[in-house]
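There is one chain below, alone, in structure tokens, taken in the form predicted alone.
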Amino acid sequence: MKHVLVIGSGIAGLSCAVSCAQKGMQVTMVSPFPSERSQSVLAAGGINAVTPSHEAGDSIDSHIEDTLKGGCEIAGKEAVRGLCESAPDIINWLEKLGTVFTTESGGSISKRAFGGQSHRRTCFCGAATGKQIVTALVMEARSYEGMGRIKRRLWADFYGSLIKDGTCYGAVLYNEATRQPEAITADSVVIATGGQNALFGKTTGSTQCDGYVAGKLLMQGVELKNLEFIQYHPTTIETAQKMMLISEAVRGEGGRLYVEENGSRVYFMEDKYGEHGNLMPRDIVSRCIEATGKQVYLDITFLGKEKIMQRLSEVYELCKKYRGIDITKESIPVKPSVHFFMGGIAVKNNHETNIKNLYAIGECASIYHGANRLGGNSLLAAIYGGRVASASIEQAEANDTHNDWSAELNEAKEKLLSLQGSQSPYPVKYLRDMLAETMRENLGIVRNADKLRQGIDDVSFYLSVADKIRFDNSEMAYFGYSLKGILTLAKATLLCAQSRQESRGAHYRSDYPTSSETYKAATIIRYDEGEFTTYLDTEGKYES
């Protein structure tokens, strides 16, 4: 019976054990926190399908294609395509473990209008679609632990991989209980650990997605895709904690962004894009925003408390709770902020790495978005993902796991000793404030190569004193050890950024402010004894 191990337990996690259990194989989960604490339940919006019930005038077709647009022609055709017929199945099948989507009066799904979308096609469960799925597919996952063919491995942490020869054959763990390493051979690892947020510090998403991993595989021999396409909501509003997202399903009930200039609103994106200008691709809308200068508000007050009520409840709880706004009667106030990450461990269309039996998948994996991701296709990936490594690791063939790993647990074992001892001037905590504000002022929503230089050059510093960090307290392993790791994804993400002269999708360059063909391609990054390479994926060695 293989063994499947997968690091993380979102949507994307829990779809590709759940098709590895059904397909008779033995699957260990491996997770600081559960399931319901994943970032996954954040997702508010929906998951895009062409359902039997569509808009007239749809089809898969118009959704690759959009998908394609969306993502500036640097997506992969073929992985596009698979993801987006199989959407209608996937969608059945989240019905059928009860997955309960919002449905108009006859019965069908409810779908709702998204950026850069030509038709209505997301479906929803209010504004909870992530919380659903993630609930349906944890009671089908426990079924499988009841069998046996799931195991959980909560309160542990990703270390490093076990890689020998080009092959990928386990992982070393950090046992949060034990504080100690220790290694887990399997045929094959899946890698569902999200995207980068804690790069940039208050974001959207949680900062359990700290980027770690990707950087940690990155030192390993792993190559990373299209770090530098990061993607800015156009509508969020700030808490103490985070950026709280004010979900696209707003503007694809109807709300109306707005300036107010002189006493009067200026609906600029209207006035700028017609009558579907809120409905803008994310990077428009950011970019839009952030030009005019000003506070922009998003108004739905009048759809009427009802109608606000029935589709759009937990916006309405989330403006009350936090900044005390009812959206029935006020305009919410909001501003971008990063948000997703369509850059991320690059991948082949079975969602292999460069690295045999190593796979990735879910917001972690760059495949299937390329330069911007179109609203509810997220989620659709996360699922579809796991399916398609679940269904590629069934005919790969067994790792032998006879190896022998003592010499990476004792260097996991001294390196997690080492950072015991006194407290070292740079504390991992400013040193990550320093690394957020570093990327929030060099690599935002428009960017340019004196911004660039100076982001990597203070990266680089803050790796020159990485090493130095001590720890008093033992439970701060985790914090110390993925340091690095994660510095060196920051650097990384900067040179891809340089490395592209041109603005496409979430990649914007004042200094180069058009395309160019030259670089219609993916950047490609490789690391190796501490240099970096960058190189354009023309021949296609990822994506077809």
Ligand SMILES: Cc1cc2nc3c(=O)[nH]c(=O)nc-3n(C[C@H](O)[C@H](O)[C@H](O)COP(=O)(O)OP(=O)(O)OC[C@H]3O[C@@H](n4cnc5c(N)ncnc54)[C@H](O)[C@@H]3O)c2cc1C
Second form
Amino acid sequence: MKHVLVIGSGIAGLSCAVSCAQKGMQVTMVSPFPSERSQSVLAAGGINAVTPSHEAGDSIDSHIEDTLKGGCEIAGKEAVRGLCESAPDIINWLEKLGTVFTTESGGSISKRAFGGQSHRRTCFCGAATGKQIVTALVMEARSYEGMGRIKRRLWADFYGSLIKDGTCYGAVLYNEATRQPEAITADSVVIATGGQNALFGKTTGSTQCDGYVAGKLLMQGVELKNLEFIQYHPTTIETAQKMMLISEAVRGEGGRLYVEENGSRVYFMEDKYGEHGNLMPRDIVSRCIEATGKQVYLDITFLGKEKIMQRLSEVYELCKKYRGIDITKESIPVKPSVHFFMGGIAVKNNHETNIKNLYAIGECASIYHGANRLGGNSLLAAIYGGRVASASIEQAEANDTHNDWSAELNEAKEKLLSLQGSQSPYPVKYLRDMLAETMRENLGIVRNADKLRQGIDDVSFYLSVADKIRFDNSEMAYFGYSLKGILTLAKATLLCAQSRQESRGAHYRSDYPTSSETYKAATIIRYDEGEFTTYLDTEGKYES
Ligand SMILES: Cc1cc2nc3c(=O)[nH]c(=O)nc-3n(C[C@H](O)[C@H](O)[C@H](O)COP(=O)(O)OP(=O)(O)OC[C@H]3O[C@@H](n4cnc5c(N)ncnc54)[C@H](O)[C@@H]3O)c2cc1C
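Compare with the form predicted alone: the form predicted in complex with this ligand:
Expanding to the full complex; the earlier chain stays at the top.
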């Protein structure tokens, strides 16, 4: 029986684990926290699909077209086709597993409008779509756990992968209970560790998504892709711990953005883009907000209390709890914040990386969204990617299990030992805080060569001291050993942004404000003995 090691237990990891178990494979699913605490549960707005009850005029071709257009011509065409064609079946499957979608009085699934889409096609579960889907998938995973096909391993973190001669044979994990590393071998390893939020400190996402796994894999020979494309969500509110998302659903229900000028409201998005201006793609709305240089407000009061409570109750609760704002009576002061990563681990259409038997799915993988993701497409991509990877793994050859991994295990043990008792002037937390400041300052909504150069210099310095960090033994060892991988990913991200000398989707450069034919391809970055190399994937290496 094939053994699959899934790293990460959000919606992507769950989808892959369940699909592999359904196919009779044996799965070990690893994460430091339970699925119920993954970022996936935060997903509020919904999941896109052209279901049988679609809006008049909508079609799967239209979903494909919108996704490719949103991706600014650099998303993989075949991959996007597969994604959109599978969407109706995925919704059907989720319903069968017990996901309760919001429905119309006749029983058909309700749809809401989301940015950059030509039709209402976002299916939702009130404002708790992610929570509902995670719950349904966890229940399904539990039933396979009962049959002994899925083993869930909590309180364990990825340390590194076991790669030999271009093939992946498993991973070294850090066991938080024993505080020791352990090697787990498998026929395939699937990375499902989410985005890279922690590079930027406070974002809308989870701090569990720190990018370490992508950074470590880059150092181990895995290619990464399109790291420069980072989505700033236009409407968030700041709280002490994080940026709280004001879901696009508010604008989908008619919410209007405005600034105040001389005592009256200026609806700047509608003035510039007409009636649907508030629902322009996220990169455009974020840039327009930044360009106002003023406090921007979002008004939904006109919808009335009954509809607000029925369709946007979580947004109502959130604004009331964190800012004391009653959205049935007052506008919400909003600002853009880092939200989603279009870039990540480069994968082919079957979700395999450039290393045999190593796969990546969900937000940590880069494939469907090109230069900009449409809201509602990432939950879909997380589930679809898990299914596609499981189908490919089923067909792949089983791995030889006779390798000796004691050298890799010893390396991990030595690294963990070296963290103890270090007397360097650089505490890990200080470097992580400095990194977040550098990234926010130099890789914002609008970039330029000087800022990118500064960012690269700063991160290069942090990297030069990363092996000499001061580590408090009461902290989790994970924070100590993950630092170098996180910094490596940060530098790679800045280098990708520096190499793309044009503006496209979420990557806007004031020194190259237009798109260029030369750059109509994905950016790939690799790392070899301390050297980074970027190239444009003009030959479609990752698109077949
Ligand atoms: C506030 C918010 C609202 C959103 N709303 C929507 C929406 O309405 N529609 C939509 O389509 N998308 C939405 N998104 C995006 C979407 O939620 C994510 O892209 C998607 O859930 C990612 O799923 P995932 O399984 O790839 O990652 P995650 O859910 O982030 O799961 C990652 C898993 O990896 C584990 N992990 C991380 N690091 C390690 C490590 N070192 N070792 C082991 N395990 C590790 C984590 O513990 C976790 O289990 C939203 C995002 C946010 C932040």
